[in-house]
Amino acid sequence: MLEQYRICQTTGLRVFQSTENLIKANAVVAVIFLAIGGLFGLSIALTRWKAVHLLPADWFYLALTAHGLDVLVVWIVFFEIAVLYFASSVILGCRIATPRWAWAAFALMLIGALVTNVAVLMGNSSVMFTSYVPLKADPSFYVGIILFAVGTLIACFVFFGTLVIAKQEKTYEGSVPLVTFGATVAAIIAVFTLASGAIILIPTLLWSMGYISHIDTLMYRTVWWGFGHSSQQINVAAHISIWYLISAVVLGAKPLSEKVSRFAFLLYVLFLQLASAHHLLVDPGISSTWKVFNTSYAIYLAVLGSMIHGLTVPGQIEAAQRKKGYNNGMFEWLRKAPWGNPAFSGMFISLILFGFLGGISGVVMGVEQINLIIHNTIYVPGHFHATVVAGTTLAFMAVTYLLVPLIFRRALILPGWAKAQPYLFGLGVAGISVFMMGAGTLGVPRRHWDISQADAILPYDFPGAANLMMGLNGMSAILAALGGFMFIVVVVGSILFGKKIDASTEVPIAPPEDARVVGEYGNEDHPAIPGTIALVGVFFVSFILYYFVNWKYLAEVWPLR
């Protein structure tokens, strides 16, 4: 018996019922955990704001642990699984492989997330996101993470199986579309990431239960970051795929060169995980040769991949706009872009913030010498927020504005809120990133609940600028929380109360008619893209200046004699 499907009225894609239900379930749970994790994050920012100092120490570390797990792992991974199902079954127009296993994966992920959250809220598992030994959490904390990881692994194999079905049933011609290729890269990295987590978290569970007497701290940190940092590389591949998807759906944009974009994704598979090393650059017991190789010669190949995407995504947007006649001057194509469409504005803001804040700061952190002055300062979570929040979360929010009409078949409510939300959230997250990185440069610690350190035996007063930046960080967190609240109200309200869309219904803030090109990429001739080249030039100048500014900071604290 053939599975039922419908034809999407906007894109012309086939959407199978089982795929639609799985995407809905994973996306809804993702948004719920985004709301929970966001509330914990706001409480952390208000605690670090010296004038407010909201939480006592025990609640601060509980909130810090829950925030890291819920937004860095649970929200993002649930949404990424929805993206994988969309990029395989929907874009390729085939049925999903083994829906029962997909639902089993969903159940394991949900149970694992709930078990770990309960363990944290019980108050005896405040070990933070990294859960470094000898900090010991309740065994249920590790059980929940392992269950979540197993569920995610099953979902990845369902994705791979769907690719096989599409190939066998010949639902597409030639190579898979670029969006699907990028999602495949994300899934491949996910398998490596989950294997690293299992290698270290299973013995850690046994240690917490008393079956293993000792776990070497350095070994734990080295293996754990193969899980902890590589999980963010899944995000990078996923949200860049979404950049390509949104520009295709909203503008009808096609890659400047599919071969070049695919090569950039391939560089992620081969080299991106090496970036995990920048968390270990001050650890004793690891040779300088290993550190230098992993953070210089090899990691630059992954950086090259991101720089390629940083050229090709805005480049294909400019090419599509110029084909529509926006050729006056260098930037008319950008001025006349659909900035009132939250899918496009969220995607482009994500691209800019990820590149200028997350990308540049990540490379600087990956330099062994410079890392010494910012390691374990609040600069590090500032960088995280530039990559995971400004980059990944904002891109996921942007594509949700397309998924609600296309998958949930509901019109967006509060279109004014939807249009404003990416700008407000982007401004708030940019402030969080910039002010935390600034405060970290001045030495504010990463994990201390009280930056004034009033209870320290040897108190230390940070410069007034550091306190000012942490206050501005708190204000930025309020802006970001407001943007997140608007997103949740629009999305949840649209799913529950939005006007139902059928073949005769006009979709508010919908992509134009010429957007029926998703999955139909080609390598045709493109117009010149001088605006994109200029923007890339600005990026490189900013990169070079900031890179050498940090060497100047290092010279001031570590003078040569």
Given for the second form:
Amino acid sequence: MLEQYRICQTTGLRVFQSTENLIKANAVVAVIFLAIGGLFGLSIALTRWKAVHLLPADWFYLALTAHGLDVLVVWIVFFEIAVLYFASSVILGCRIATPRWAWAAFALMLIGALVTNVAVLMGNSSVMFTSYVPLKADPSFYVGIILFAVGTLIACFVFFGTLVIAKQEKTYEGSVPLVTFGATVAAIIAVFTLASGAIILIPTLLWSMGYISHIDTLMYRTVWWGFGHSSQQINVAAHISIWYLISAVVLGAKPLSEKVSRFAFLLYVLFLQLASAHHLLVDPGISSTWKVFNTSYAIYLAVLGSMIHGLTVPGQIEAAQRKKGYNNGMFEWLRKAPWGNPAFSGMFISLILFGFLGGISGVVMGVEQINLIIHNTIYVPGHFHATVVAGTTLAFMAVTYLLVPLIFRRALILPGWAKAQPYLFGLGVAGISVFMMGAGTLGVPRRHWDISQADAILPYDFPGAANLMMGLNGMSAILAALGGFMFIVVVVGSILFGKKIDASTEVPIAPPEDARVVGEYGNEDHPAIPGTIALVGVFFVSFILYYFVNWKYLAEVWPLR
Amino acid sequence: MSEENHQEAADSNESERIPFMQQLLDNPFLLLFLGVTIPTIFYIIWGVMEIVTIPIAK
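Provide the structure of the form predicted together with its partner chain, given the form predicted alone shown above.
Whole complex next, starting from this chain.
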């Protein structure tokens, strides 16, 4: 029997019933875990704010573990699976492969997430997201993560199967659209990530159950980071695909060059996952050759990929805007962009914060020598809040404002809140990132319940500026949490109570004009992007300055005499 | 078939030849193979080999 589908009025895309239901289920669970993980995050920031110091020590480490798992893994991966189904079945206009397996994957992921959360909340698995051995969690903690990983792997293969169906049934011609290609890259990185996780977490489970006597700490750290860091590289590929998707759907923007953007994604396939070695830069036992190859020579090629996207995404927006007639001066296209549309504003803020804060800091801290200044300080969470929260989470929030009308077919409630939310959340997360990086530069350690070390025999006082920045970090976290709260209210409220959209409904925050380009292959005809070139120039100057400032700082830490 | 027709057929084959890079980028399973193999060799296997060759303290 042929499966039922509908034609989306906005994008002209075919949306199959089973795909729609799977996207809805994965996206809803994702948002619920975002809310839970976000609350844990706020409690951590308020604990590290010296004047507030909210949680007792045992609760702090429990919250830190739950926060890392729920937002770094559960929220993001559930949402990514929704994106994979959208990018394959919806964009290619074909039925989804093996919907029953897709539902089995969803069930496994949900059960895994719940099992791990319960293990953490029981209080005997406060081993943090990294769960470094010899810290030992309850076996159910590892069982939950393994179930979650198996479910995700199945979902990735449902995605690959859907690509095969689309090709066999000839629902597209030539190459897949760029958004689908980017999602394919995310799925590829996910397979390596999950395989690495299985290699190390299965023996760790057996160790926690007493069947294995010893797990080597360095071996654990090396293989685990193939899972831990690569899982964040799935995010990068996924959220960059979303940048392309949003600019296509909201502005009708076509890629400046399909070849160049795909080449940038290919660099991710080949090199991005090697960045996992960042985490081992000060570990003894592994040679500098391995460290420098993985974090410098190879990863710079992946960074080249990111910088290409950093040029092509705003570039295609500029080209689309100029085609609409916004040609005055260098930046009329940017001034006249749809800043009141939260999908666009969220995407653009995500792009800027990811590039300037997350990208620059990531490359600089990946240099073996400079890494010594900030390793294991709170600078590191400052960096990855810029990439994962400002970059990925904000991009996912932005695309949700499109998914609600297009997939859930509900109009957004509280459009004023929706318009303000990306700015508030972006401001809060930018503050979190900058102030944590600042405090880390002054030596404040990460994962530390009390940096005043009140009970220590040998107390240590950090400079006043460090305490000020931790306070500002707490205030920024409140802003970000407020932005997160507004997002949850708008999205959940819209799904439950939003006006149903049919052919006659006027959508308050409208998607698009030329949204159909999202499902097509093709370049912008005559792109002229002087404004983007100027912005890229500002980026390079910032990059170079920050890079050399850190070398100068390193020279002052260890003066050569 | 005349020489002219041969030439047309050859031109048509020429225009249909898909460049190597496009073949690579259009093949998700080849990309999957590369995306799993390269980090497995350079990150996992090389890293693990370095760890297992650390001399044991006596």
